[in-house]
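Encoded as structure tokens, the following chain is the form predicted alone, with no partner shown.
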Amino acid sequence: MTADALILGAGIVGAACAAELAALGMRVEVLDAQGIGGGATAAGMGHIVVMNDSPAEFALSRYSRDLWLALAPQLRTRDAFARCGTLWVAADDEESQAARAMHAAFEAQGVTAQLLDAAALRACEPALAASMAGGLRIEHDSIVYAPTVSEWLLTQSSGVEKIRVRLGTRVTAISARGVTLADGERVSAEHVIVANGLGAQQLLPSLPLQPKKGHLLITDRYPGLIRHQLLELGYIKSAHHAAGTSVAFNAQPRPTGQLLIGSSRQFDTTDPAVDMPVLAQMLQRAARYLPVLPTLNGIRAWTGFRAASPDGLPLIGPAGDFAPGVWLAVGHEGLGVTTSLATAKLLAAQITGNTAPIPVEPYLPVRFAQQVAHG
């Protein structure tokens, strides 16, 4: 097969690119080092989540988690979709003022979302704390497990036919046609896709890529203990920190019963082990939200790499300076499974001439291309 696409990445974001070029009628190859939804799809919380810490990162997350409800009929049970909601917990007034000005910004742009005082709070989620001030809750968010649709997108989507994936394949240049793998081979292509996230650096060293290290542990099985994905109202600010470490209250309730409890990020770093004073950091600040948490059995903790660019948005169109005649679809940082399947339609939109669904301006990669006349 002569490819008329070739991706780099089978996780989410490359998954989706792959099935949506492949649905247009694209022939499609899709090149990776490793497997099927490794990497950061692997290691993440799979919430697809509307995030609105600025008018393009809500544009875009909004439209996904659209398409997200979409696609959810035509997902397995082993794909573990539930929309279970996102409840942003406030710890105290100053928090509460933060979810009633989430709130209005939701409903000002149709987004459905419930405000909760501290009893509406208690009886919604009854596992948190008693001292907790009130929430927001965004009923239609949703989780998903991210591995497995990225396997579905590349094998059981429409146009499957047309493509083709090769794993344990390494990449070790690139160009606007093509690809050279490891063991020498050339494979062409009329369009070359870099969906690789952090390993997108190793072939293009300009890229403004950040690796963004996070935690996640998960529990044995406590079934109906949260009902919803639980975040305190101040992630937002310890998400988007600069530098240095920090961690912010986040859990998931799992469809096995498990809880998934994070998040921490750290800069500086690019080791994979667990940071023990790090985990623990982080599982302090969620007993404060959760006090049963303590008593709970956790089974395994483990890390992965967050692909952050320097404004928090992804790269998503012509790669410019930083590779001509390439496509990027990286640097989503946490919101690489929300908004993965609008990657794909931006993208899509871009190689085909067709117009994009929402405006694809702030996503484009030409935004960072003073860095690299100057870098």
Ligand SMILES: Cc1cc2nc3c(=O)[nH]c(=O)nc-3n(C[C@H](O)[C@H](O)[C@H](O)COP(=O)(O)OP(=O)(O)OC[C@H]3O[C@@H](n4cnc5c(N)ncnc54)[C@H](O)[C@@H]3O)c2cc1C
Second form
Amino acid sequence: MTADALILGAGIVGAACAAELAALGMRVEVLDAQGIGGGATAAGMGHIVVMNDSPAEFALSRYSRDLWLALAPQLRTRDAFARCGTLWVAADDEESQAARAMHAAFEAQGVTAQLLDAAALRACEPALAASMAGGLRIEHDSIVYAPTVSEWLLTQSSGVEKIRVRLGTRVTAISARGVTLADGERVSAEHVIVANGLGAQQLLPSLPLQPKKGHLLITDRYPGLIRHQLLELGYIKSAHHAAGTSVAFNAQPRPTGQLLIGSSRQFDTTDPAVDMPVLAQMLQRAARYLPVLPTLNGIRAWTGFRAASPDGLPLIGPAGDFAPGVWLAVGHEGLGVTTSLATAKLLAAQITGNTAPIPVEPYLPVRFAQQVAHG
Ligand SMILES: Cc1cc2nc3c(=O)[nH]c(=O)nc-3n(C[C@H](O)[C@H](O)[C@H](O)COP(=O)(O)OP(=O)(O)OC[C@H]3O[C@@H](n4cnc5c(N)ncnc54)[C@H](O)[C@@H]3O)c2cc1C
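Target state, the form predicted in complex with the named molecule; input state, the form predicted alone:
Below, the chain from earlier opens the complete complex, with every other chain and molecule after it.
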């Protein structure tokens, strides 16, 4: 088969792009050095969340969350989709104020959200520390198991007969009309799409991507202990530190009854080993919010690397000077599961010349090329 589109990477972003292009009738070939849904997709938390740090982040995450809600009825039990909602927890009055501001911003943009006082918070999530001041509940945020959804997108979504997946296939060089594999084979296609997460750095070293290491821990089963994805309101501040190590409370109720506990962010390391002091710091932080946590059994901890761009937004569109003639769908940092489906729509619109569902400008890779050119 000679593909119309060659997609490098079978993580959630590559899989979403493949499914979208195939649904539009294109013949798609997907190459991955390992398996489907590995990389950051296997390491992540799968929280589908509307974030409002910037208008561009809001637009992409909100649109993509809606796409997830529309896709959900087709997914299988094993894809573990649940519309559990997000509960942003305010630890004190200052954070309650932040919750009110966030509520106003979300309401103004049509995102359903409810402010909770301390009593309502306790009724909603009895396991939270009694000292918590309140919170903000975002009803339609969800969770999903992204590795199996990646597989579903590539093998069961509409148009899969147009998708060919080649695993165990490392790409060593790319150009406008094709790629070179580790064994020297050359694979050509009309469009080449780089969607291999942090792996894009090896192929295109000038791309402005930086690894941001994260830790997660999963517990034994404690069904019903928490009901929402819980995040501290300080998360927004700590998650976006430009340098250094930070931790923030983030807990997810898995459909199995297990709790997934996060999160940490570390720059300047590519060591995948669990860093015990960072893990301890992360769990101590979480125990402030969930006092029962130290009595639970943690069964596994792991790390993963988010591909972070300088402005926290992904690069979706023509690679320009980074790789003339090539398309990019990379740099999704800690929101790549959430924003994968929207990424696929924006990329497909650009490739086919159709009108994009939301403005593409904030995500175009050329924004960084301009910065380089202007020093
Ligand atoms: C700890 C942690 C928690 C997170 N939590 C969330 C969350 O709650 N919500 C959310 O939305 N996002 C979250 N994320 C982010 C999300 O997981 C990522 O943004 C997303 O998975 C990126 O997907 P991807 O397809 O771009 O890349 P990846 O999943 O990394 O996939 C890239 C693929 O490319 C392949 N590849 C690489 N190089 C080559 C090559 N040269 N040749 C062939 N194949 C190659 C790899 O094998 C891999 O399969 C989290 C991430 C981490 C690390």
